[in-house]
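Given next, in structure tokens, is a single chain: the form predicted alone.
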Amino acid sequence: MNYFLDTIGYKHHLHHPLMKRIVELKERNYADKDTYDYAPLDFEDAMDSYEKVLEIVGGICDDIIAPNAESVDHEGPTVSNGHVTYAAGTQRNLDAVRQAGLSGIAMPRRYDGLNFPIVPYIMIADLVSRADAGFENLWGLQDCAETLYEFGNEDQRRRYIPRACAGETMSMDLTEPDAGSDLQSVMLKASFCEKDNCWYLNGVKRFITNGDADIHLVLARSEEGTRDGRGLSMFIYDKRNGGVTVRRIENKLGIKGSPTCELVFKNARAELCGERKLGLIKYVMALMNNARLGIMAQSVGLSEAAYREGHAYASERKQFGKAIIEFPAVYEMLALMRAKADASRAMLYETARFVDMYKVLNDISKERKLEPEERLELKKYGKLADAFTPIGKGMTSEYANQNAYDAVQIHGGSGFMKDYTCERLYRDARITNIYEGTTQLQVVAAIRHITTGTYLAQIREYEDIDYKPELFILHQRLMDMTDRYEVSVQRVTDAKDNELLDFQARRLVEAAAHCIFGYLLLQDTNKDDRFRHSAEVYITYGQAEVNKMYDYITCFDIEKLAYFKGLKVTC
């Protein structure tokens, strides 16, 4: 069974009509043809070298990955002498990666990459996320190289992107045991020596993943005398040069794989990324959608390997003398997790697809003035993916802990053992929720493209597709959630109360979520019929949770907030 064949979506979101344009932009209409004997000659060409990659992929995690997955989960890395060893299993993952040349596949080829667009890129995390979501966490963080080629200079990356490429691992040190969520609380400090001509870091972080790293991007606070973001940096260190130890790895309840340290800085010896001042407000906040794009990824992942685990145990299970997938409570639970894990791969790949043009084109705004069509273009897609990435994240994790716990509940008594696939599933997705940024701070990030208007404009652009007519019933219904949406936004932002906005943040960011994801399945079933299942029930499903909200909405009384707030509740 090889995981990129054995799902029909991987193909679908591949050859999307986008590609092309992006492909051409990625290859600089196929520039690279007459240096590199690997570059593409054409679209065509790109496209199957990004399927021969992808199959490569998908046999290691069959192969590999998955079967060390139990292991890895029960060994986990261990800490000495200040420094990491990695499960065996999740060593044998990383040098089969690094035999296949995975590593960094979306860097230039001037710095030893394969020049992937994201999307590619992004389809092999969701691939490895499936085999084993600790494992994700440590070939994902190639990120990293990302903030580098977009921040560091020809110099930093000239001597840091080709290790990447080559497969040395890398970590983004960000939070501290005072600083979480939020950052400009950061006191990690960076000294500048003006002897040595470098700066020297002092100073503890805290949940680091693959905190024992070759290169490390670290958010230092700079400037003397500040405590808020514009007094922090970013900044290169190189495990080489010594002077960082890992004092304890955490003791996790999933992604066991991925080692989450505690790190020590002595006298780091570092070097600026980029311009002082700038680590939070520009390259921090460049690293972490890179960061929410890959747990989206992620995410898509573990919903696709828990309706798996769920499907196949009820096929076979049986009760009261026939298999329990026949029972309607049973397969309305899978129906239920299949329609959320594609409605969550339509989303991982539109948000890519966005943030794949958006990246291009900045990328290429640094050679050349951009044509004034480029210039729209680069407006309008860097709007989508600041809009979509947001509430991506935010519903793909939800639904990635639901459909993990649907398969334990599926599962019944035998879930809860370890013996079963699911139970290990369940404890790895409760993180995805929870890092690079929580459910609760995405809809902070998604609330102000609620009230500016941007995802009522592009779901109205889905509604303007022309549909199948078969389709009709299934676009009637969506326009009828959309209406329904529009007039709960109004309701709450005509209160001019922030409060009140803040409170039915969630609600409004859920029903957007639920009219763009209905969307997305309309049109992958308009291309592909084997997608109208899931189509028809997420389309009931969100249906029923936007009415809910809108009634929720629309019947709320503003002096109620007083209870939540707990003012008149007494004890």
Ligand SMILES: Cc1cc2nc3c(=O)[nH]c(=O)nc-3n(C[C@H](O)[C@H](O)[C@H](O)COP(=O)(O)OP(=O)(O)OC[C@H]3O[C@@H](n4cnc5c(N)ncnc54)[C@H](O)[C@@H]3O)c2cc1C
Contents of the next structure:
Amino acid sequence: MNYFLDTIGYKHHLHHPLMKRIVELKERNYADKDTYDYAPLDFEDAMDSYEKVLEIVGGICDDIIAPNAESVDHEGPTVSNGHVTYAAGTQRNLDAVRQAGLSGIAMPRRYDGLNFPIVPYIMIADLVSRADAGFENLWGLQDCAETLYEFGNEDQRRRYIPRACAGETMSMDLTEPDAGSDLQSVMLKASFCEKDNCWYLNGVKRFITNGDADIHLVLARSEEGTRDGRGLSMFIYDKRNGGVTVRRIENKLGIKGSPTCELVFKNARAELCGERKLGLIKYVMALMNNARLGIMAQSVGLSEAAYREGHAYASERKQFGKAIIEFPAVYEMLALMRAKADASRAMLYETARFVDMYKVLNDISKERKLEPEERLELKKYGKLADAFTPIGKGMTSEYANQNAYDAVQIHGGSGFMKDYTCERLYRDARITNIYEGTTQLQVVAAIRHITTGTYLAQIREYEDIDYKPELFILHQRLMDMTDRYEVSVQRVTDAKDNELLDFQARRLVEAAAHCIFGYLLLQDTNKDDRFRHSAEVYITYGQAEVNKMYDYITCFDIEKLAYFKGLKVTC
Ligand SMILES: Cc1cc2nc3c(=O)[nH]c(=O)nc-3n(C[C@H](O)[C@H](O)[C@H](O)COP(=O)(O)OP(=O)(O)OC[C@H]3O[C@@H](n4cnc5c(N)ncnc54)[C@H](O)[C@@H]3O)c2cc1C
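Please give the other form, namely the form predicted in complex with the ligand, since only the form predicted alone has been shown so far.
Let's see the whole complex now, leading with the same chain.
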């Protein structure tokens, strides 16, 4: 069954009302139609072309990527002479997506891209992840082209982006043994050679996905004697120049088809991308935000796959004379899995629309002066993209783990066996809340939007939408949840204690997320009653969670922090 056509969520989110504005801006009022015969003539034509491509992707997922997933997981990539060979199935997947022209698709046509907005682009990531989350990493690293487009100079854009659009692979080389969550500690050395008029990179990177890629974006220390983020710059390393070898591939729990490499840079020739010293503070932050949206899509795909595996097994497996799906303990799990997958997908596309609006207006602002109204939009969507990306990545990746866990549980002993797909999903999901910033680091990024009220203001906007009368009770419950969330925030911030704020941060972020996810599902149901089940189930669950967090926060005595901290001493 075609992955794009077999789920109501995809078309539903693709046809959101804001898409008209996004596509008009992205297509600059369809100006490309006179230059490229494949450019859309109008909005309908553009939407039609996205659907056609998504249908092709849905077919490739079903016919090629999903059937290869098991052998790829078993075989994995290998390394010899400092370079990586993919598993045979991975290579077949790559050939299929290259042939279908699915590389660099969000890039402008003048660099050989298809100029797709983020929404359909990220929908491909959602579909591919459902088929094989590990393969999504290789396909999704084309995000790096986005960063090159945003911050590279015109010469770099012309040299590298068409290569990415032709299917050459990319990697983002940030992490080092002593620089993980704290990227300010990166020490890989970049030194400028006057004689050769170029930069050379020396040092080690670890945990680099697809580290033997054709084109790398590398974070390195260009300012000698510095130790913080202001001494870091971003560089482009082209594999054709040589100087980087893969020392080893990690032997890991999941996403086994995706090579995670330790890299040795030995006088690797590289070029500066953007300005010196802005590597971490500006460029890598943008790169990671793109990648976080990608991991959100990976999480949604995994949540969907886990639900489907759980549902299929529960419908077939009989115990005590009936299918196990008849037992409340099992159907409750499944209903919540469906609701979490739908809520995660709603969050993914809401965030993608914000990112689309921000990016396209930001891009236009480099071509012409924005109108006052456009400037306001740029500010609004920039803030929302910044706020929704960490809370969305944090929550959806946790839900991918929970859904995969429940899928194994529904399978009973069989779920522990390699014979069933849920076993792989469980292992694959485990990385989603670790890389591109752990959930704890997403909370660090999200907390200022709790204290400054970005989330609350957006939730109140959702509150003011006109909902159908039959949704009145759900709406009312969401308003109650929001009130409790607001009181919880107030209680924590009134104490004016940063340690307490950090301690309660995850609870506050999760409470905000339950309100947001609930409202997004309510809006989905407002348009299409088929989301009603998920809205009912999610809001029931979310309200109980918000109440739990409210109780915890309002009953918490700041003196108790000492007991939690005490562990540090007693261990
Ligand atoms: C399979 C895989 C693929 C990867 N791919 C890439 C890649 O392509 N490119 C790349 O550059 N990197 C990549 N990484 C690295 C990844 O992004 C890091 O592993 C991740 O950011 C966490 O860093 P760390 O492993 O050093 O953990 P640490 O930073 O040591 O964290 C350990 C624990 O401490 C917590 N912690 C740390 N700081 C804080 C804080 N301030 N507040 C609260 N809690 C905190 C963390 O949440 C975590 O629980 C990959 C990693 C893996 C495992």
